[in-house]
Amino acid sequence: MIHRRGFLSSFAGIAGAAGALGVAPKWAALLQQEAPKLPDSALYGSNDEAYWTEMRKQFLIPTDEVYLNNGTVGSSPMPVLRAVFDGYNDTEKMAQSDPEDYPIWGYGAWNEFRDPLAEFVGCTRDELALVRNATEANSYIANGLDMKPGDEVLMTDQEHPGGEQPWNLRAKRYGIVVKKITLPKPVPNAAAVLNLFNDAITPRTRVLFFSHITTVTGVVLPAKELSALARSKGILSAVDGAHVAGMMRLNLHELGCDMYTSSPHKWLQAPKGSGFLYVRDEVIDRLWNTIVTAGWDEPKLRAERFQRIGSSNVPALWGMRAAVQLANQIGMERIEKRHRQMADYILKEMVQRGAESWTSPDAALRCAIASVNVAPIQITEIENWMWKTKKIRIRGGGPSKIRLSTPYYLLRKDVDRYLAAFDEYKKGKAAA
């Protein structure tokens, strides 16, 4: 646990050093100042928008900017940033009690970081490896499983390149087969997804790989049911959960999958370069290491052996631990409710403006991402216009998809500002 007094004293020292090194005055001032207080939990019950307005002050995003792209990368709030700096202040003194201990810690168990994260995502410490992001973790899975030429991995057509491409490399190099099912836009219900997967399974299928929440449309796939389907047929289930940690409640043991990856820098607002790989205990011994150093062949290390990659950015793990603490302090139930409310609001308003919804009509299959098709508007044009003229950041896909992310620090007035800008842009295009 990082205490407020420790924060202030350590950051005063860092700020002084920053000034001596010529670091920008804004950073020195940031490190010296006391962080805004978190809003009183009682405020949520009386005025939830006021509560989230106060929470917004924890983020460095300028007040005149509207950020609707949390699905790519989140903004780390002050408690996380301060934890990272505190980590550097502690480790870079080179004053570790053990003369063999250095602030690279490339061979450490990192239990002080794994324990709170494991509790947060519903697994045991020994099933969790701290890596840099979901792409790295997905690569470990694709490279680490024993598969023969002709063996199949079954996935959707909405996978992120960081999930799909490791399997494509394996296919090109070693002859495994990548098969895809085509998800409807929007996905009507969970049964439709289960039927598509079930019908595509063959005697050669070895792995079901799918996103818990897809990057293309933000649909929340029925991960628990898909994992159970795989288990019933003797197939491994591997889930790309890059978007899930911090967006909605997650319990990996309840989910029942064999492997799970995530990038907490998105919705948990953790530092960039902090991710995790979960491997169910019964499966750990079936997964070979991809990056190898001392300990790779020690079964007693369990999932820890996958995080032994040599020199590592340990202060980022201080930040991830602080991100977990903040999410717990706010409450995941409260966070998830906010995410759903804001996504539902922006989706409803966009549909009323003539957009085609690619977000599931089933409330259980959507959370904090609303994807719409706005043809004939071109995403590259409106994305640049929004940012350069309105300081609103959106993202989508060609030719006309807009993917709107609604993190809890996004305020109702921010959404309304985006909607007004969209109306202005659409009116201008029509006039032209």
Ligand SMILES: Cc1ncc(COP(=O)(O)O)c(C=O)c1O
Contents of the next structure:
Amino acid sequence: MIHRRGFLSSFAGIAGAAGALGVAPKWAALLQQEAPKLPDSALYGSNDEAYWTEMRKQFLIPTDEVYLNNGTVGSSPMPVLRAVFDGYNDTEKMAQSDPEDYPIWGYGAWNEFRDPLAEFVGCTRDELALVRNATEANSYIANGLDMKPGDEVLMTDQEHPGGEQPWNLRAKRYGIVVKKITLPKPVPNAAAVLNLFNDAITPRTRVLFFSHITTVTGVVLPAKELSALARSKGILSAVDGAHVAGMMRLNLHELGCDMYTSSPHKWLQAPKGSGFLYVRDEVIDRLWNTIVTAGWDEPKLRAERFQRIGSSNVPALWGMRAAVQLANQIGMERIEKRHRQMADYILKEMVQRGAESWTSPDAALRCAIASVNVAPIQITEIENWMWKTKKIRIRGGGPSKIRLSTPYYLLRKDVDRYLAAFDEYKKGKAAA
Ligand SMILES: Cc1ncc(COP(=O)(O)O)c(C=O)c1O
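What's the form predicted in complex with this ligand like, now that we've got the form predicted alone?
To see the whole picture, the full complex is given below, headed by that same chain.
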């Protein structure tokens, strides 16, 4: 634990060094100043928009920018950034008391980081490996399970490349078969998804792999029911939860899947390069290591053996731990509620403006991502226009899908600014 005084003076030191190195003075000043205080929790009860407006001050995103692309990467707030610097400040002096605790940093149990995360996501420490992101964790799963040529993995047509491609590689190299179900846009209800999966399962299906929240439309798939379906048929379930940690409450034991991956740099606002792989205790011994160093053949390490990847970026884990702490301080219930409110608001407004909703009408199947189809508007054109003329970041997919991410730090006035810009763009198009 770093004391506040030492912590601040250490920042001043870093800031001085930053100046000497010619780093932007604004950043140096930022390191010297005290972070704005977190808003009083009581404010939430009296005026929740004021509460989130205060919370917004923790983020470096300039006030004149509207960031609607948290689904790609989040923005780490001050407590997280400071924790990362604390991590460097603590370790870079090379003064560890134990001479064997030299910061080679790839061989630790990292329990001080795994424990709070395990509690946050509802599993045990031994079932968690701290890896760099969901892509890495998904690759571990696709490469690590025993499968014979002809064995099938069943997934959706809305998987991210970082989820699907590891399986495609295995298919090309070793002859497993990738099969896909096509999700309707929008997904009407959970039963529709369950039926699609159930009907596509064959005697060769070995793994159900699906995103808990898809990158394409942001639909929240019924992960608990799909995991139960897989279990009932002796099939393994592997869930890509890149978007889930920090967006919605998550309890992996309740979910009941066999494996789960995530990228907390998105909705938990953790540092980039801090992801996790969860493997249910009963399944750990069935998963081979992909990246290998000492410890890979020591079953008693449990999931820790998957995080032994050689020298690693431990200060990112300091930041991840701070991100968990911040989410706990705010409360996941409040965060999830805010996420839902803002996404519902932006969706309703877009539909009123003639957009076709690709977001599920079932509230249980949506959270903080609203997807709409706005044909004939071209996404690349509007994305550039929004950024270059309005300082508004949106993202989507060809030809005409807009995916709007609504993190808790997004304010209602930011959404209104985006909506006004959208109206202006449409009007300009109509006049042209
Ligand atoms: C569902 C899903 N899986 C995996 C990824 C890849 O995430 P990362 O680049 O952090 O590994 C993403 C990124 O958007 C995603 O949406």
